[in-house]
Each structure stands twice: as C-alpha cells, then as structure tokens.
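In the block that follows, a single chain appears as structure tokens, in the form predicted on its own.
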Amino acid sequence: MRKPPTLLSLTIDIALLNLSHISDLSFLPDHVLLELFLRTLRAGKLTEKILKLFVATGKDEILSLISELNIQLILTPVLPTINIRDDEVDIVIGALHLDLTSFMEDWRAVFSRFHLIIVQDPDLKGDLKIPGGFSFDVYMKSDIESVVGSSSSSVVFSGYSCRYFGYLVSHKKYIISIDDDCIPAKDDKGELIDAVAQHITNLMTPATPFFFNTLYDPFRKGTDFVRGYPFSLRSGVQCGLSCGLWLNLADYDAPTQALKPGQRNSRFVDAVLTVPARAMLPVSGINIGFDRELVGPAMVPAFRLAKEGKFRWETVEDIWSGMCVKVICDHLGYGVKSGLPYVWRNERGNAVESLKKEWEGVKLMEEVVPFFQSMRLSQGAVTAEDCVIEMAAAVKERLEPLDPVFARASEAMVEWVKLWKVVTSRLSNSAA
C-alpha cells in the first residue's frame, strides 16, 4: 500500500513551486534546506537566481554540495553592460568599383558614426568616388607598396584580398568588413538591420563553443541556457569572430549557382549561434566582424587560386582564412558565432564562366577541410601569431606535396605574420 506523503514532503513540494517568489531561505533548518536543494536539482529548476538564494544561506552543507557538483554562478551578465565606443571600431571596405556613391549612401545611417578604411583594389584604375559626410582613409596601390613593397610575391592584396590590407593597417580593437556589393537588409518586420551594431553585440557577449545550447545564443534578450546545460560552462568564452549572413544572392559555389541560377535566399532567421568547438565552417568575407586583438593575425590572405577572379565565387581566400581562425579559436579558447546580422547582396557575375576558374578550388577543398579538421596546435602556441606560424609549417609538410598552391599558401602565412608584427609595432610606436 502506498504511504501517504508526510507534512515535510508536502511543504517542500509547495516551496518548490514558489521558489521564484521566495527571497530568503536562511531560516530553514539544515535538513529541510538540504532536501529542498536536492529536490530542486532533480526537478531541473536550479536557475541562477535560485542558486544565489541557496548560496546566500551560508550553510556549509549546501556550499559543500554545490562545490562537489561543480555548480558555478555565472559571472557574466546575461546581457552586455559594456558599451563599445564608436572610436574602437573600424569598418573596412574593399573597393572593387570606382563609384561607391550608391553603396555609401545606402549605408550612411550606419557608417557615418564610425571611421572607415577603404582599400582600392590595386588592379582598379582611376579615382574612387566617395560622397562627403564620412570619416575615412583611402589606401591605393602606392600605399600598399609603401608598406609591403612592390616585389612581394607571396602576400597579394588584389581583388577581394585588398580588404586584408585594411585589417593590417587598422589600429582599432574591432573590425567590421562588408563587401561593396551589399546594402542593408530588412528584418522580418520590415525594419532596416544595423549590421555593425549586431556584430558588436555578437563580439561583446560570450560564445559557448564547448556545449551546444538548443535555444542558440543564451545571451540574447528573451532566452537563456536550457535545462541540463552545465553551470561550469555558462560563463562562456570571448567571441573572436562574428559571421553574418546575407539575403538575395546566396554565397553558393560556382557549380551550385550554375545549376540553380534563379535560386535566391529569402529566409530571414532571427538567430545567432556559436559554432561548436572542432567543427569547421566556410567563413565568407562578405559580412563579418572580428576582434583584431584576439584573432587579427589569423585573418590571412594566403590561399589564392591561379585563375582567381573578381567575383566572390571565384575565390577561396576567405574560406581558408576562416578555417585558420576557427582552428586558432578552438586552440586558444575563443568562440566563433554565425547568424545575425543579415545584409542584402546584389547580383554580380556569371556563374558558368566563373566555374572555369573556381573548379580548381572546389577540388582542393576536399584536401583542405580534412587537414584543418585534424589540425592540433602545440601548447607552446599561445598567440594567434604563434598559431599561424605553426599551421604554416604543417601546410608545408602535409599539403605542399599535393599541389604547388599550398607551398605559396605556407609562404604567405609566414610573411603575413612578419608584416603584422612590423605594422603593429609601427602603429604602437606612433601612438606612444
């Protein structure tokens, strides 16, 4: 025969139902407090607020149990409280068109608050057209040559790679990079998206790469960690890279775009998620933000195809760079986010013609991805620069025998780190 519940058991049941409305538990006898804590755990109702309620009792048995179970209070607030100043951000634009008037006017409401670094593709002849009302510096072929020299053959800043020169010469903590064929997108309510503000939010709030949260980013307003998420991991880690998305012309490779010429991306998904540790992703330089101090040296323009052109689907330099960053973030304990913000990407290029140039890269990716998936860095690599040098040696050893393009990539990675150190030192000295 089933025994009827005790008065104590019924009392604890009621207390459990009303814990969120209780402000003090210190008056409870030790055995009652312990039973309530255990029942709270079993019911999956130990939130941050309730955990603080138990900790505030100061009871040794409760504190000891919390320690044994490795339950930790979240030290980082759920929403960011640090405000990034506008002068801590550079917006880098690689100019592949001479007339930037329409592009800049579309972005005026967002860009006008920040300093812009505009790098003209060194193969682009003529003067850029830029409307007034912006704070910017323009870098042309002569500026690039004055920094890296005219004879450098391994680090190339032409085409989409010109934006990397902007990453190199910036002295700001955060960099936002958006292609000149993109304009602000609208969200599912029809309102314009501030891509810069969203990238900054992604970078300022912690990433959670070591345990996947099924409600995506727990630091966004209106969400939190799900039941079962380890409390010891809830403080998260610094976010090094924010990968935004785009509407309209999707970032397909040339074969896919050639097979589906009319397909467009019209799905707006209001979500941000952290890419799990050890998972690779194809980063696109179309719409990204990153912490230059954490991962700047890993944004390396090293992998270029022999027939690389001026359309995004003819390039793989950002995919290679992105996998470098992801491996380095995993090693150093940083996070990478993907999702918001969206931009609207305009039509460009001919996929069938581009397929002739990109097919080499499509084939090489079958070697590149397993390489990065298996890459493990030594404990002696403690900075992004250390990691890039170590990865360059691995590229030379493991990939160079497969194709000469990898030998050039390895050389470019080493030269890039040398350039980064020289330019960063020069910037530090001029600021002193």
The other form holds:
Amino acid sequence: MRKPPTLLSLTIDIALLNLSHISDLSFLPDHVLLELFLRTLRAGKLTEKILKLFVATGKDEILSLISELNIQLILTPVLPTINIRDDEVDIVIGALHLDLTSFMEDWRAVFSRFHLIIVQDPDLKGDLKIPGGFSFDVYMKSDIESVVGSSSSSVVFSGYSCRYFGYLVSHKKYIISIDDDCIPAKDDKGELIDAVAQHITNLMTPATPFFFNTLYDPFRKGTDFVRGYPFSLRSGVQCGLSCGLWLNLADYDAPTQALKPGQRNSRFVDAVLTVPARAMLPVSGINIGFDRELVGPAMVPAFRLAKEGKFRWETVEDIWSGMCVKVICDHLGYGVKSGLPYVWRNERGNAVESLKKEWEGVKLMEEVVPFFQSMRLSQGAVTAEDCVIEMAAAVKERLEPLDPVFARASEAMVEWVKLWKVVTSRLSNSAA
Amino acid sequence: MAGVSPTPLLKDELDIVIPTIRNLDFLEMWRPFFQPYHLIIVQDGDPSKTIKVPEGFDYELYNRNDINRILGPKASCISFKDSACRCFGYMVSKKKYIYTIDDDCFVAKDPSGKDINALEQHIKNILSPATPYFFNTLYDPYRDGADFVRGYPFSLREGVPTAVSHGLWLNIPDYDAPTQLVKPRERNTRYVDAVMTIPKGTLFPMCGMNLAFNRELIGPAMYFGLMGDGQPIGRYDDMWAGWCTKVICDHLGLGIKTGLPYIWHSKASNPFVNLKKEYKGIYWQEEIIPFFQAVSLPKECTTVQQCYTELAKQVKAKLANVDPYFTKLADAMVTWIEAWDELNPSGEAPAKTSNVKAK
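The structure above corresponds to the form predicted on its own; please provide the structure of the form predicted in complex with its partner chain.
Whole complex next, starting from this chain.
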C-alpha cells in the first residue's frame, strides 16, 4: 500500500508552488528550510531572486550547501563606467556559419543591449538560425546585391569580408565586430569579460600615440602618465580603432600554428596601450571596435587573396584594412589602441590543411608591410575618404607591378569610397 | 613539450650597479638573486661616511674621492648629490651587461605569490631579440607561449639585438611631482604580464630604477647627465639617458624592451622636494622632446661614441637657446665620451653584433 504523504511534504509542495510570493524564509526551522531548498533545486525553480531569499536566512547549512554545489548568481555584465547611449553602437557580425544559436546565447548578456547587424556570407547557402531576444537586422546576398549592384564590382563582400557590408549600412558612431567562432573569455580573476564595453571604453578615452607611456593606458583607473611624459601631450587624441586579443586559439598564421599545433594563448595581459604613431601593426579582424565616423571609409574590404578561404589562416583582408586605418589615423592625428579586451577563440579548422592550400598571404606581407611603413599622405588629404583615394593611387603605382592582387585592391579601395559616399548620403537623406 | 632551457646566470658577464647615499640594507632581500654577481657601489654624497655592505657580496665601492681620483678633471661630468652618479659605475665596469637598481627597490611578488627574480627576467629580455620595426600585438614573440601573429612578415622575425631592458615597479609608481601631489595615495597594483619592444621612432620615459642594458652595445649612450648639486635640474637623469639611448638605438638598429620584470618600489620621495628639482625640467621637456623626435644622425656615425658625440653637437646647437644649461650639458656629454674611451680603450666593436640568439 502506498504511504500517504506527510503533512510536511504537503506543506513544502504548496510552498514550492507559491515560492515567488514569499519574501522571507528566516522563520522556517532549519530542517524544513533545507528540505525546501532541495526540492526547489529538484523542481528547477532556483532563480536569482529565490536564491537570494535562501542566502538571506543566513543559515549555515544552506550556505555551505550552496557553496558545495557551486551555485553562483548569474553574472551581470560589467557596465561601462562611461555613459554610452545604446543607440550609438552597432555590433556587426559576419555570419560564416548558419547556426548562430550558441554564439548568440554565449554573448547574450553582452549583446542584448545593443542593435546587431548580421551579414550572411553570400557564399553561405541556407537560412541563418538566430535565437530570439535580440534587436537585429540581417543582410543577405540579395541585400548586398541591391546596394552594390549584381554586376561584378571590385568590392567583394564574401567570406570574412561580408561584415564590411555591415559597416557600410550602419549609421551608428561605434562599431564592434567579433568573429562568429568566438565566445566571451574570462579574465585573470575568473570573471567574464564584456568585450563590447571594453572596446567602447577604449574608443571613448583618448589615445596617446606621440610618446610611449611605460604604464600603458594612462586613462585607466589606478594608473597615470609617468615621470618624463611631456605635459603638452597628456590630453591625448581621439581613438579611431580598438584592437582586441584572443585567448585559446590565438591569431597566428598557418605556418606558425602548423609548426606548433598545440600552442594556445593562455596569457592574460591586463593592458591596453596606444600603438605609437608611425608604428605599423597587423590588425586582426577577429575582435575589433572602431569609430565609424572617424575611420569608417578607411576600413576597406579591398585585399582579397586569389584563393581566399573561410578560415582566418586563409585571408589577410583585415591586415590590409587595419594598416590602411593606421596610416590614416597617423596622418589625421587619431590613435589606435591594442590589448584588452580578450575573447575566447574556439578551435576551428586545421592549420596544416590551410597551409597546404596557400602561402600567398604570408608571402605578400613582405611587400605589403614596407609599403604601408613608407606610405605618406599629402597635406591636402583631410578626410578618411581623401586618404583612401590617395592610398589607392599609391597602391596602383607601387604595388600593382608586383601582383594582380594589388590592382584589384586599388580598384576596390576607390570603389569602396564611392559606395560609402552613396550609401551614407542615402541614409542621411532618408533620416532627414 | 620540449623543456625550456634555463636562463643563463651570466654571473661573470654582468655587473650590478647601485648608487647609494644611505645604506644597502635592501640587498638582504635580494641576496638569493644577487649574491652570485659582482656589485659596483657608487657612493654619492659625503665620501667620509662609510657605507656598510652586507656580508657575502663581492663588490667594489667608489665614493666621490675615488671618482675624482680616477677621472681627474673629467670628473666634472659625473653628478654630485644625485643618483645620476651611477653612470660612473657603467664606465668603470668591465662586464658585458649592466643591471642597475635603486636602494629602495625590493623583490616583488607575481600574481601567484611567487618572488620575482627580476634579474633573470632582464637577462631573458636582453638575450632574446627585439622587434622595433613592426608591432606584435601579442607583445614579445620570443617569450614562452607567445609568437608572431598573422600578418607579421617573416623577413622581420629574426629581430634585432636587444640593447636595453626597462623594468617596471609595483607599489609606488614613478610619477612626476605634480602627479604625486594630485594622487598621493595611488599605488600601482596592476601586474601586466608583458614585455614589448618600443617601436622605432618612438620615444619613451626611461626610468633608471630597474634597468638592464648591454654595455658593449650601448654603454656610452647611458650618460645620466648633469644633475643635483650645482645644477638647475634634477630627476631627469634617466630621462635624458633614455632619449639619447633610444635615438641612437633607432639609428644603429638596436632594440629596447619594456615591461617585465616588476620590482617593489617602497619609498615615495617628497613631492615638494621633487617639484623643486623637476620644475625646470617640466618646461624644458616641451622643447627637448621635439628636439629628440627630429634628431637625425648621419650615416657615417656607426659607433655609439660617434653617435653620441654628434648628438652632443646638436644639443649645443639647438638647445642652447632654451637655457645655457644645455651648453654645459653638451660639453659634459663630450667629456663623458672622452672619459669612457680612456677607461675602456682598445677599439670598441661596432655596435651591430651578429650573434643574436634567434628564437
């Protein structure tokens, strides 16, 4: 014969049903409280509010159970200390995979505040899977073609370059872009990093490109300019580009990763610094933020390898646009920062396979880097658009003879500026 | 994974130069790390005072009388009543490498709580190449667990010899007097786990508190200027040496690294005293920095001494109108080189070395 339920268990059943209306549990005897807690867990009803109720009783048994079971409050994202209106930011994601569910869920706490522009790689057939609860616009091959025209333009928005279409159609001031195979990383204290907030902080605080500060970013809390730093340079300049880093799978090229297949980046370097004026750097597009108003036109989707692929090892488009931006920032007096934030980059692809496919990008860097290092813009170039046009001419003159990829790059840069002007004026006309 | 080869001690190739005016008690804490090495103590201030060196250290000590005796009239280029006098130690050393540290700097702990062997890290920095021509976003690519990132040209991956390793400080940060006055309680608690090369063409404020360099590559450029007693300026000795050194390194194709290691800086000097010393420097650096940023050394200058002498000429020509002090300083720079060459005869090897330990 089945045992009838006890009065206690019936009471706890009712309590469980009405748990959301209870505001105080401290009057309960310990054994009842414990039983209620365990039943709440089993019923899957332990929300943040209810957890706080239990913690508030202060009963040792409950608290030790919580710590033994490693129950933690859901982490709220670190809100930036600088006031950013959410409507000043677009998060642009280039979708190279159809199913963005886990990517978006992993970033939900960070992304859900902002508007997202998701651009589907035109070579990717099928429908994107995007979870609910986000504010976003999706752009697909047809959208791209209607803006750019389907006749072949020298600007190609495929693969990793699809995100540039997002930069084009956005009308926000700040753009943050993260590869769709990255998730939030944890800092050295084990806390989740809000990469978007950090990029925004980087972009909104001054950069200091004219003199190196040995304590890195002097505008960070707890630090400052060191002795010997000229006072006239302490107000800094506007930051145009923020380059973040990656834990786990670092952004190495294929030869390096193939040579050291097990090498993973586990070093968290707690610094942001301004890359000095006239110093060039390889900008990785995996995790960046930029001020679209300042440098948007300089983020050119121009450098396309002949056999460009869908792995970062098989492209250098971001290296090219990053150096364009750096030269232009140096010329116009803006800064470029590098360092925090980190993202966690998931394992993907095979470096050896990518290496077999293509050395092209690696070889071309030998010409590309000296070109940018020696690039000087004229006094007359006072906007980012002017600068890009001048650079495109220099590419055509000096690099075109070396490889057809440069001729395409030069044309694409000119085309991009045209597109930028058309689209931005169209947007501002419709907004008017 | 292959074992990492241990960092060589270099105990017969490295001297530790310490300027002091008080005592050397701080050496007790450094004993486990410093004891294998030869110390050069430069005693500033009253030469009749006896500086006690803790037992068990191998050292030579120079006071003002010794400096005057050894350099004769050229002793005028060595500062008095200022830690700038330490550069005398660089001059008399016979070793390849120098590490210099202040007597209020102690062993720091890394985030795991382990004592930091600052000297070992400096040696690692100096024995591996620098990369001044292209910035590596993952910082020093020669460190364990790091490498060159995608986009870094292979032709630049050999790097150049590292001439200087500039370390940092936890606790009391190296702020100037105005900043100290505004933020008297600020402490540097952020351990940044990075070493990086300062790009070519970029100047930086070099602090002499925790500094190592290759004396054979760059020694003559490490003149710490005329400071202290009888001079209109103080606390710019290491700054001056840093700007000269950086310009010469850029010219000769040598690299300067900054970042790890950290030491624990315990003493905050009096900000009002500092303000008096720095006051002129704060204004003068507005002229000095553009001067150094625009300096161009002729191709014919292929040794450090040649570069430095040329620099002295340009200082005299271009900074004399800022203040007559710079004429004196330019002359002292020349005297320094003359003294250096006297004490370090036999043709100096050209600054470029080819035996860089590549990754």
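Residue numbers count along the first chain shown, from 1. It should be emphasised that the depicted structure is a prediction, and the values quoted were computed from it without experimental measurement. Whichever C-alpha set is largest while still superposing within 1.5 Å between the two forms counts as the rigid core.
Novice: Kindly check if the Cα atom of residue 378 is displaced 2 angstroms or more between the two forms relative to the superposed rigid core.
Specialist: No, residue 378 moves less than 2 Å.
Novice: Is residue 25 displaced by at least 2 Å at its C-alpha between the two forms when the rigid core is overlaid?
Specialist: Passes the 2 Å threshold, so yes.
Novice: Indicate whether residue 414 shows a C-alpha shift of 2 Å or more between the two forms, with the rigid core used for the fit.
Specialist: Comparing the forms between the two forms, which are aligned on their rigid core, residue 414 does not shift its C-alpha by 2 Å or more.
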